[in-house]
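One chain comes next, on its own, written as structure tokens: the form predicted on its own.
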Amino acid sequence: MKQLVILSGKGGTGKTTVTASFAILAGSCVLVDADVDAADLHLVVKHEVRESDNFISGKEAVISEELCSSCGICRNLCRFDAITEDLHIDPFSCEGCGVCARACPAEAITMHDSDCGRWFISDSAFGPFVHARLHIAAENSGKLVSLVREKAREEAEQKGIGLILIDGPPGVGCPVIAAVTGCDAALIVTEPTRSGLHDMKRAAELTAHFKIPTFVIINKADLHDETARDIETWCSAKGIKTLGRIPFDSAVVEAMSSGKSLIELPEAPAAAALCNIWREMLSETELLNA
């Protein structure tokens, strides 16, 4: 199977708009959201949940009231300020580190599982759609992207799907490398601003560490054209392709606030750019050849 991955080294770019977009062109494929520190793919796919489990990663302390003796030990050894004055347990400073149930006198203190987000494997009229929800306040997130994209795995191999779309989290953190790791292909989605110019550098230095192909479409291209033109311009320089521009259009928001892709709204010029990028794609990878 091929596995795209579509990235943005800062948030709000449009990857999520492309991704969906995408899908709906690729025709059949096991789509992922693997930003499940702020899932919206679900917003605009319409999908059914088929299966779904809670996501387990690391540990939490908790004190029992019956053992504790209150001699303080713990909140003392503990580096995270986890413990409160009256001895309790705050679990969103909670590292799970163990100092405190191995240092307590009284044995009062157990290290439980900690429930960290919950996973979903859900059926789309493309195909499976595999998507999580981190909890507020909890890590492990690249711990969780890397579970979704192994169940991804698993549909697309039992259903015989060639093709993984993959709409990843933004930056360039854990989340980011749990979610580029071992794809066939990398596009960065970016705007013409200077930020923008500079994340998509972060990015794209990231994908070439890991020495994945990819590609760059600038978003909203025409709201600055002498920036889209600098960011064409480090593209070729570092031999990336650039495979096209995307207008400003306001059927994006239409798109969006009607849960629908964007390419559902075919007279948007916006639609009509992601078709031809989307041709280019397939022109320069072998997508659709797994």
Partner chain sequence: MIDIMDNKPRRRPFTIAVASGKGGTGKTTLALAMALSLANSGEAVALLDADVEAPNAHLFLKTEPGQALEATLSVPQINETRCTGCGKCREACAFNAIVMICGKPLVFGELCHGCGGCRLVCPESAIEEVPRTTGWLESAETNGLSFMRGRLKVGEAKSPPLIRTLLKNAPQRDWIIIDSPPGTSCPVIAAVRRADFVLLVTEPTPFGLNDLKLAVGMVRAVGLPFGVIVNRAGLGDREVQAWCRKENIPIMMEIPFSRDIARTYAGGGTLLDADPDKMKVFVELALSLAGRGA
Second form
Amino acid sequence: MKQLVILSGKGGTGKTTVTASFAILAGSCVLVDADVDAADLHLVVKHEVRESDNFISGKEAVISEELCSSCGICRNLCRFDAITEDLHIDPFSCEGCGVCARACPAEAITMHDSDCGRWFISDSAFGPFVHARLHIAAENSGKLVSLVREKAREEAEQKGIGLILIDGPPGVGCPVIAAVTGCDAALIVTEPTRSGLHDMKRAAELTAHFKIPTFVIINKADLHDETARDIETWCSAKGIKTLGRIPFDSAVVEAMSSGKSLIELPEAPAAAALCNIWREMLSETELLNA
Amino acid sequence: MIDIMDNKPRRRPFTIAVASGKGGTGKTTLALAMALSLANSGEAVALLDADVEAPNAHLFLKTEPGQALEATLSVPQINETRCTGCGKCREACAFNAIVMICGKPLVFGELCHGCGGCRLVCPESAIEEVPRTTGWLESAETNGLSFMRGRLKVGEAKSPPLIRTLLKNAPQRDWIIIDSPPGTSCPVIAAVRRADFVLLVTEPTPFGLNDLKLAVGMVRAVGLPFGVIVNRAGLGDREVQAWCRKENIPIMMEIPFSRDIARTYAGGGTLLDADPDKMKVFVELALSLAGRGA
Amino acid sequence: MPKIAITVTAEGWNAPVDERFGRAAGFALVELGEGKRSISFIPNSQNRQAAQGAGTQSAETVANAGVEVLLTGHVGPKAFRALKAAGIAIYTGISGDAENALRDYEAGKLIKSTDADVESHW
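What about the form predicted together with the partner chain, after the form predicted on its own?
Whole complex next, starting from this chain.
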């Protein structure tokens, strides 16, 4: 079983568009949306949910108004400003440490499991699609990423599918680390902007750290030729292969608006570029020879 | 010593947080444009880069801010001569930051949230708290404004404590503009919590709309006043505008897509470099949000 | 002979190994005696579900079980520190099932770790 993760560092460079098209080009794969904070892949992948469950992680304090004697000890001890002046828990600030519950002389505070999100296993035209949604202000997206990846591995094993395609989260923090560990290859989608270059470097440093073979493609490449060249120069100095450039193409948004992946608009210049990149990707790696 | 000359009533700063559910919609571009426009019109402005995982605003200010302050978290340290190995600290830790190995507590500062619970339960007073660095606050006086950013230490998993430290130590100016991290999870909440107004930036595409809905859910849950800026208008469809109308959400500004703006941004220029006339529009928007409109 | 723990996905000699340590499904506890050997299973489900600190908790679990040698796939830096404090020798690079992992260990085919080989997750 091989796993390819699509990253970007910076958000909005076209990661999801590339992932959705790769899924179609691969023909058969397990598709994972690991961007659980702002999941978008389900908008362009036709699917039917087969299984889903809540994602429970951590604890949250609850104060019983009946038992509370309004002594205010909890408020003095809370380091997260999570107890309001009128002695209510602010769920957005509570980290679930339990200090208040232990200290409450009236035993008015209890700790409850915190419902942090929901995960789904769906069926699509090219195979199982595992996605999730973190609730607003929920923590532990890294753990949810690990969870969807584990579900994906189980699906791949049960159905004998050789490729797992992962749409990664932006940034370089804990959810990204959870998305890249153990992958066989990483593809960074960047754009020819100063921030695109800056964040691509950080993402590439991360994948180098984990010793994952890394490739780069430049989306909207014709927007700024000089920066596109800077990206290619930096990559080649680091021994990272740039697999190609995708031109700025309004068909990308058109495809999105009609709920399709870019590759389903074969006339689009960006779609043609993506096909070439996929072929390059296959010749550089052994993704389909699992 | 109190400076008796400094008795003129100071205005409480007006804080505008620029946020978006989706990355890459133009958050940094708009936060910069807002801050620079106000600074240009003579206002005292602080710009805070709270996107501590990927701080980028300095790239456009053409500055490399200097180190100002270390941000720390209090983590436990065990006094081994006092510790009797009772394990109460381990029981109390909700974050698995303490384990008992061979009858002795072993502390993992990287996992500690700094709640202080272990120190409270220790019957031998064998735990004291020591600071652990989680990142840095760095600042610069540049382009007529006070800039400060948080930079998360590499390998540090949690950014909210650093973001809260950044907001607490922000330069006190009449305006505070915050470039928030993307998304709707803890770091974003930490960045927008104390804002007087949240500007949600989106783009007119299905992804943009989907992520805007999540961001609106967030600001509504926290109970903050907010409005929407549609960036790259005309590039996709009109669904964002239609949804905002249905939800009674004010659209504060629409910035049409232009290759010019995109190219200027790509080369490290700001929105105002591409379109200096926008300055007036940003100042007017800020003044009206602060109730100081003409 | 030392007590040996192997990270596995199920019970028994034929259980496939689990390359993860902190989030392993469980540990096969192997005791070798003169001409006989025994195997038991310690589930790791509770640590596996931990929001954070699964590795350090698992280290505590195997230390409490009196384990002296650990055979696994990868160990992160925090778990490594905890295992070292407990004086547990760590061997990585297991494959196949529990039986095979033990055979590889006895044949000296596994790598003795002097350092953590994977980064922590969160």
